[in-house]
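Only one chain comes next, encoded as structure tokens, the form predicted alone.
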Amino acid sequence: MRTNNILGLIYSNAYDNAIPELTGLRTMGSVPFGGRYRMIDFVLSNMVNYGISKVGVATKANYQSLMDHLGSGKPWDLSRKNDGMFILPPFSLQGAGGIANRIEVLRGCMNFLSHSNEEYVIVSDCNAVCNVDLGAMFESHAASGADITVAYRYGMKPALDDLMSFDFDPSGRAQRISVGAPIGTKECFSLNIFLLRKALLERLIREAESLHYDDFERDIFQRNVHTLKINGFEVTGFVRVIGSLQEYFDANLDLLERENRRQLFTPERPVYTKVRDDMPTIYGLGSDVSNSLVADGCTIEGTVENSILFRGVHVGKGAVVRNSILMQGSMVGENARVCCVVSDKNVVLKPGKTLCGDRSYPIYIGKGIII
């Protein structure tokens, strides 16, 4: 299967409602992650690492931050005269929230699909942090003769009500598809990465439109489980699906384990992002940093433990930051204490203040808030 015969399509707003704290002013795709990345970086990198050179990014609302991050697509080698990255305009004028359903998205992208010459299309959300070998997925798809191949993970189901779960036969074909399985049960759950022929996708969209279907999981997958050959491709290694603020918090702190970083950031399949050059981090006299990821441009004069600091964070003298995620430009004043906190950009905690949550209930501080 030639990689230049495959089209990429990404939903940037998928599951915005899962973490409204972080997506009030941005898309799921532009949510910061891991100290320097955005959520869309992982799916984009998966595609370009396999040589996919034409990618459409579907948007609906709050996409200014996303467009600033993606730019022309140069960090992912998608700034090209032919093909490259396409920011698809808002597909619906109804409402201002996240994606209502994937069928609506795909209807809005029909013009982009119909004018593309690629034979295959891979469709993906942005809320899964994983490094997928798409080459192996395509080989599995071709060898099995499947109509649709779905990337899945076996484990505890994330906190997403409409996530599909599968029962596969020994050959890997789905025999049963359930939607809304209890959260926290062990399932083969979908990562919402689908591979199929573009012609089949267009036919399914037209049929859904003519029959007034509006539920992608139930009307496309469940309804066709016995008429289409839907196969699974298991993704191993580090995989985290973000379905809540708690899962976002846990997934970030999981990167503090070296083995998890080794699985996610492999030399064979690098994760690319927009580079923002800054000065090196300054560690003051008496500062103490342990088991943390610290981006460039920070100034640390206090104590930082088991935390992730994005670019330009300032931790004052005598301040203590533990088990927390501090995004770009956050400032912790002298002798302040922060524990189990997720702070958005440009948050200020004044000197002497204390703000503590729990590993099972992190506190979120909105962008630009001064405490």
Given for the second form:
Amino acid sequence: MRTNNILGLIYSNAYDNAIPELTGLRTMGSVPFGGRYRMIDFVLSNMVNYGISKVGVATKANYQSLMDHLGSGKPWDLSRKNDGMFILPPFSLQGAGGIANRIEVLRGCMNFLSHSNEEYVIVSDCNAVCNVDLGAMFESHAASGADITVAYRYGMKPALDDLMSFDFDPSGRAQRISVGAPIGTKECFSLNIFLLRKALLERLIREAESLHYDDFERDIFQRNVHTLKINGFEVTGFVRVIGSLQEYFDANLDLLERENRRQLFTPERPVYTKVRDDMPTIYGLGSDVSNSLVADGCTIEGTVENSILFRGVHVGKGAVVRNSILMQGSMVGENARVCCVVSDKNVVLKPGKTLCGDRSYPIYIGKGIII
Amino acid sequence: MSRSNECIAMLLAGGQGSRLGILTKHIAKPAVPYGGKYRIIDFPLSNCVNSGIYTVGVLTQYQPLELNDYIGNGQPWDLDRENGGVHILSPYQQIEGTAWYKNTANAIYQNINFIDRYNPKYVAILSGDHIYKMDYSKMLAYHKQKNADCTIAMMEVPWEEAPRFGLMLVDEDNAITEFEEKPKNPRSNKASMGVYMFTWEKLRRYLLADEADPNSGNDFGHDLIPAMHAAGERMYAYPFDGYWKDVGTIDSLWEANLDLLDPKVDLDLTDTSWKIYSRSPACAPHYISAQATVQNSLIAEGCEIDGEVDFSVLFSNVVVEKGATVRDSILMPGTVVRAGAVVQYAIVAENAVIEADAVVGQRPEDMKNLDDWGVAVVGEQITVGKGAVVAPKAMIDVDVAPAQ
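Output the structure of the form predicted together with its partner chain; the preceding block shows the form predicted alone.
Everything in the complex follows now, all chains and molecules, and the chain you saw is the first one.
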């Protein structure tokens, strides 16, 4: 028994090169975000909250951390006998090696697609932080009779080279699709969440394969803008597409706004993530925390302002943390100071050290580095 | 017949915990929230898993719905297993009729078939009422080393508190020579922790004998263990010297929560080698706003803090609005403290709402007569109206009207 007839397909390596600092060791999907999440949690939760019970996660490279995070899919209720979550490792017809493009990755998923009997498929990247009601998207797809429905956002386009933006006619159908760098005006840019019939996706992939197409945006979307009915579905509420370290930094700090959190973490559609079984956060005597988002398992004895603390962060006595994002297990020693820093997992800042970036130029500290 | 297990655990979780009053109106005592994200039963369950005991029978009777739901298939404790795992054991109908669990020994007696399925050599009998971290595998090794039939975990308590406990007199080898049940003038301060290790073959025989005895109260402490002792079985005390607390009363529950904020108390929940597992709700990290002041407190995920929080334990999704003050208190999941309200020396149960400017509880130093002082308790889903006052020691289980 299924609640709907839709298959999920997530591309976990989407735009890996946009934030090379964070994706050097991991996929875009496993980039930590918002104190306790990974980027893939948002799209996965969107899917399961709409009742999708079969999700493929396509991977290209560096997916060890992703597999560790996803496990058997239990936190998303996707560890099942029937359906559930499927990690799809790279599958190359040309033999190992080489960087696969998006079309090749999709081709690697053909077996998964053809062995599924759902009628529709939602294909999504995971570099967008959003809480989308996919049910509403499906209704809009059904009502418009579109071949493909694309979730989009109206606003300043993120700094991603091959992100599509659309010009829609009054009926909502895309008339023109442009691909390329942002031009500094407000546009309807793609969130790269696509809804279409599975048969159509299979046909498009086979066609691209036989014609040696290798550019997903140009060869599948731009080329077909007049032959396929491509409609838009506007996503309102809190949406951030991560296109650079700066955008990553800003998007995290945007969660300090109550309204943004209310839109992203709605009780009707919770965001699920891997459980770590930490104890609640301990605030010591003399701690001074303001305007900060703090996950479980932290011990805070110093000052924290305008910051995001992931699970298990330790801030020592007299230490000061400002405008920073400290990932899981970071340690800030006594009387150390950090400002405008993004510290990756398990970074140690020894007592008394100081490190400062700027709001417009956050400093990134790599995983496990001891300063 | 399943694959045999060397040792399985039976966890007695049917107790009402009547001294916890309205906190256990709808839930059994082991399901009472503790420590910001746990429930009491997480401690014995996590101890089992961390000790390598993967077959656990949980005996429930009083208000089992929430407890059964919480334990579910045991996945948070890694107890969802093909062989063994966690099993909820409720009283059931038999050919002779239907019988509730009369007492602790009778509860185990009624589940002899369950234990026999696993054919264990040893059975640990645990209680779902206590907060402690203990390695049962060390106790089992001790049990084997002493070639004992029954080993009882024991800890030294302050002499003045000893009359509240079941006490044991032991010889220099820790063999138990005598039992004293809550004596007025204790001759020992070695208390039983309610943690027993039995050789199953022996326990089985005594369970049958105990059931056949019409004069028995079918209780471990009162009947079965004294009977074993009288028959001259090998009974040993296993010394334990960590943190152990029976959270049987409002005061002890309040104290045990705040113990987590005392660095001198020997209960470290941050220790990754002995994690206490629990079923976690999916909520965002907690948020401390620019107006908030948080000192010496434990705060779980999903909270939104705009007011002042001092020396308190806040469970998930608690809201403390601007200008509100929470001190020396325990706020269970989903509690809302509105602007200007004061909650002090209190336990507020799940999803209660303290409206603006209400005052719950009082500081002992502000009392004229200290005898009237005690921890105030607000029951689950209760609303304390705007400007209303809840006296210390009060137990509120109906909504309190706003002040005129």
